[in-house]
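One chain follows as structure tokens, the form predicted alone.
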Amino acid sequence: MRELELRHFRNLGVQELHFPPEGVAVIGDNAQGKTNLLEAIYYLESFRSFRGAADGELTAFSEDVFYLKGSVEGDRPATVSAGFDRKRRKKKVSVDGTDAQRMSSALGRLGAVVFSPSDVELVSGGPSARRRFLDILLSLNREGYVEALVGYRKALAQRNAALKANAGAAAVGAWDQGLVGHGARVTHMRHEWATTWSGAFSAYCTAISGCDSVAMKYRPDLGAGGGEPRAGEEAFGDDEGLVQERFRARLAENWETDVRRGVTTVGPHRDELLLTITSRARSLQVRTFGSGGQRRTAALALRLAEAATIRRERGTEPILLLDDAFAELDEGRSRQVMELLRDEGTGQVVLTAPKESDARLRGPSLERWRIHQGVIEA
């Protein structure tokens, strides 16, 4: 990030900040915007709240319109801003100074990663919150996932309105082609990711912890009942086309529920991403029986393998926004998780931090600013 623009996006008013090549802290007491910022850069990577917030609650209280440009330098050098109009309810994208036709077409154009204390409900949440991982890291980093992923959902939707409706088999399966076709490309598409970084996702767990072994696996619902695949079936997530064949299959044993229930029972929408730890011979949820330090460690794992997948995706290092990142780990694991950082190879950095002493990444070598009601100070 060389440059970022701010009009009017949440308390931060209008400002124009200019980043150091290496990075920046931003120290501040709590409530003052710190996290904000961290918002608004990644906002330009996504045009999404990492917190979920919908883009009206990211405008000012005061104002109609947010609006955001930023600029990166690097290999992959691009002018990326993003406005919104609260009152016609109208997002505008444009890269390099041209309009973005298809909001997909302008994604990932930064590279960044955000780092969070809330990371932990990647882990302790429900499988959706893991989905949603892999639906922005995939969107972000595939070519063809967007479309897949948007493809599946309305074939989703669709079928789904059919089925409330009581309107019989004919008007349902005929949504059927298109929710196999992009159930079966979202679906392979994350099986290969976590295939791929299963490895590293361990490694990094293991650094971190010095200890605990944490295993990462893709389980598609489209195995016998209750998601588990059939005996010889556990890497049918590798061929889409036999994904395909699964998820047919499912649908016609899934036919009575589903007309009884009035949804789809079946499909990537109700998949998983498991993670697991070893104990006694037995594989255990870490989001049920694994610790607090267990659960951020994985944490911070996925976001490592996140910042992996650009490096090797984009042939770029990323932009890391680490947000208060080390706030609840021990001594032992923010030393692993910074020496890990830094045997990666990271590129830019920008922290918060409520205090000096905690703005431990890269010690005194970052830049200090300082940040009060939303006003940054260089």
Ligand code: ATP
The other form holds:
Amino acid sequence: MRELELRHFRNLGVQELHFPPEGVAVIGDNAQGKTNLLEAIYYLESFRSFRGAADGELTAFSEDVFYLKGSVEGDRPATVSAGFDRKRRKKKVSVDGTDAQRMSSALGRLGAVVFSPSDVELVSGGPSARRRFLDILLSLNREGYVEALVGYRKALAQRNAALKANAGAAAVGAWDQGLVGHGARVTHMRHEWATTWSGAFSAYCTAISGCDSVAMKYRPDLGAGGGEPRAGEEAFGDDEGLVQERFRARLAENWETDVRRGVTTVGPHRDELLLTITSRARSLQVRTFGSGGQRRTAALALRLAEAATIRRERGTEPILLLDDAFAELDEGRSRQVMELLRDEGTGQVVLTAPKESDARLRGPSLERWRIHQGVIEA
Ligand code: ATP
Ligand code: MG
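Switching conditions: you have the form predicted alone, so give me the form predicted together with the named molecule.
Following is the full complex, with the preceding chain placed first.
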């Protein structure tokens, strides 16, 4: 991020910021706007709040419209802007001065990753938290993913509506082709990502914690038949044609269940990104059996894998947005994370911390900015 123009985003008022190339440490008390600043930057990457807030909530209380504009330099320079009108409920996005007809074509231009204390939810939460992680990651980094996901969701909603209305086999089945085509794509791309990065994920966990053996594996609902993995399943998601075939067969198998429940009971909307710890030859889910520290470690490893994905897919260093990220990690672990980030490359870092002493460990050489009641002083 080189320049950032803020207008009425949360409590940040009207400001123009010029970022040093190596980044900055933003220091301020609680509730001054540190996370809001990172949220604004990441909004220009994903056009949504990483905290899950609605656009209306991002608009300053006393205003109806917010506007953001940011530019990045390097191999893939871009200027991205986004505006939202609360009254008209209209969002507008542009890249290099041209309005984007579709939001999807403007996604992922900055190449940013957020590390936040709430990331632990990625690990502790249910399967939908991890599907959401994959959906955002792949939407920003893989061509064609958003289209497949949106297509799948539409077909699923229509099929469910037909099931609920008891519309009969033909009316329900009319959506199957779209469901299977898009759904297989989604499963395949998620599976491919997990397979590519599972080794790195485990290595990150080990490097951060020094000991834990934690593994990541994609478990497609279609592959596992809802139960334990079957023989030959490892290769399942590799072959999109095979996924389609299996999806069709499972839809047929589950037809009566679907009719009875009035909802589609198989498909990627039930997939799981399994995170497991191996302990005494038993494999346990981090989600239920991991300690607090192990969960935070696994969450950080997911974000590190996300940063590495950006590096590989786009050939640029990711902008790291560290939101008081290591607040709950012990000093040894947070030092390990910073070393890992540094070893992998030196992208720009924007970090926030309530106190100077917290910033010292994470970004000793970064320029300091202060923030008070939304006003940033460089
Ligand atoms: P902490 O250290 O506790 O995480 P922070 O500096 O990260 O604090 P933020 O979450 O960035 O704090 O900002 C919180 C502040 O932003 C609160 O004072 C809140 O009232 C204000 N705020 C949130 N949304 C809006 C909005 N739409 N308009 C104006 N102010 C807002
Ligand atoms: Mg905060």
